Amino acid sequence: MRSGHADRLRRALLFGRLPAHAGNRRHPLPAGLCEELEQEYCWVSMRSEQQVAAADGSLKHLLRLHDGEAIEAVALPGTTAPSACLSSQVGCAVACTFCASGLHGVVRNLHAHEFLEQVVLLRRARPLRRLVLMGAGEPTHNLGNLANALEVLRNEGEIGPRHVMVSTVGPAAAIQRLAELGRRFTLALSLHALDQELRAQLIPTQAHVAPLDLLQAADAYAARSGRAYQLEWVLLGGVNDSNAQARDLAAALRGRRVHVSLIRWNPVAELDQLQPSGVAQAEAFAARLHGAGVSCRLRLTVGGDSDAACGQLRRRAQLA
């Protein structure tokens, strides 16, 4: 196969398309050669074994990998710049008390094609222009395969750093190891909590961690990067989400380059201990910080009609 058909396929199944689709008028591909290759060769390794949809427009993938495993994938609501949640793990090994992902910790990382293969799929059915890892896992722990997969979708898939916004939840070295990198991706800081006996709690894994070391680097990394980041907070009812945790956290905000992202807590069935913030406690919440001059946004739970929280459709279908 010569390299320039070579290439036309690579980018068309970066974009959902298969062979048959490749070519076009100006450069189209030899007669039989598309046929012939969809009948020889497997184009993914995966597959989306179920697809749920919500009433706000998400649509949620349970895909099975070759070896049995499986993840998820979101397709997220969204005209002007369509985007994904993708999962970087099979399972996770953080164990986040308020998340499914962690409940059995995690069996593997996603090989760099695993990451590519779920923007293949997710585009099959829309398009997608911003990705998002905040699915299951954590992406630092799989940094390598992570950089290599982005490389290739900067470089073929019109998805540069720029539209890629990367979750951790630290520590403080993690957060360095993405800045050394040297990607202009936005980064999005997992930290529920300002105590950090409380965090312990809410991520026994990051007992060692201090918050505010996490603050200090999320702002070394987002001076080397020159983009603002994300902090994201989950509001769990009489947990984290009370008005002197709302002045604490301005207080500790204030002057830095970020954007709050809060967001109720989704239940899940094996947590029943948890309950997320009431709708006016949350509002109560979001607005303590918009009065303190943060740059704040209280999101809508996404899929909330379609096991929207990580982990929850992969739990579903080990448990069927």
Given for the second form:
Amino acid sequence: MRSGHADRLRRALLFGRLPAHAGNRRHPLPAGLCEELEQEYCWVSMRSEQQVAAADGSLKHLLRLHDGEAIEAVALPGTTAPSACLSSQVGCAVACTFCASGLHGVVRNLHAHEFLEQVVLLRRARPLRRLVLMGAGEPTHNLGNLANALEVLRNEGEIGPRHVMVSTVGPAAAIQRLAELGRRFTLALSLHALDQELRAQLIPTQAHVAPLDLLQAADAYAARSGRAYQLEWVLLGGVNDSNAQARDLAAALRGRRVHVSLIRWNPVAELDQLQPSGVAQAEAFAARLHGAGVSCRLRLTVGGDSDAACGQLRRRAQLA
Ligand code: SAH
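Since the one above is the form predicted on its own, can you give the form predicted in complex with ligand SAH too?
All chains and molecules follow, beginning with the one already shown.
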């Protein structure tokens, strides 16, 4: 195969096309070659087994992997550029007490090609220009494979680092390792609580981590990348949504280059002792941050009618 053919083929694949559609009118691929490539090779190792559309316009895919495991990837309704939320692992080792993804620990890391295939399969339904690594798994636990996949997308897939957001629970050393990749990804930090004891209840595997150290590591990341970071705060009724907690958060964020993303907790069937913040309380929390000059956005739900919270579609498929 000539190298020009290989380049066109790789590019076409990254945009969701099969070898037969890899060439163009001026540079067609030889017909025999296309046929051989399609018959002899497996181009995508996973398949989209189920697609669930939500009222907010997001489209969630349940993806079946070659070894029978399943992950989720979601095409999000685009405000500016069409975006998607990808998984980084099968399951998750972080085990946040409110999250469906970590209910049964981590099964395995995704390979670099499995990151790319999520993009490929979603692109078959919709164009895609931005990524958030906020699906199942902890991206920093699989940073090598993720970084390799993101390099391919940067070079040949038309998704550059500025259009990629990587979400992590920490610790500070994980944020540092992300910084050391030397790419200007936007950082999202899942904080959820400023008080170390409360955060330890929400994320027991991070009990040793001081939230203020995380904020400092995120500041350092932002200084190096030149990009503000995002703080994730899942609003749980009676847990981390009080007026006092909003006031303390606003005080801690004063002077920092940060945007806060508040989301009311999406209920998970197995976790029935928890509840989302009431709408009025969530709005009051957001208003307090706003009032103190903190940039913030409240999402009441994202695809809440389609098992959209992390890991829920996969969980349902396991139970079925
Ligand atoms: N492990 C990474 C990325 C995956 S989770 C991280 O924690 O940042 C992406 C975000 O979804 C995190 O902020 C997580 O706390 C949040 N999340 C998990 N379960 C949720 C639920 N049931 N409702 C709302 N947000 C949830």
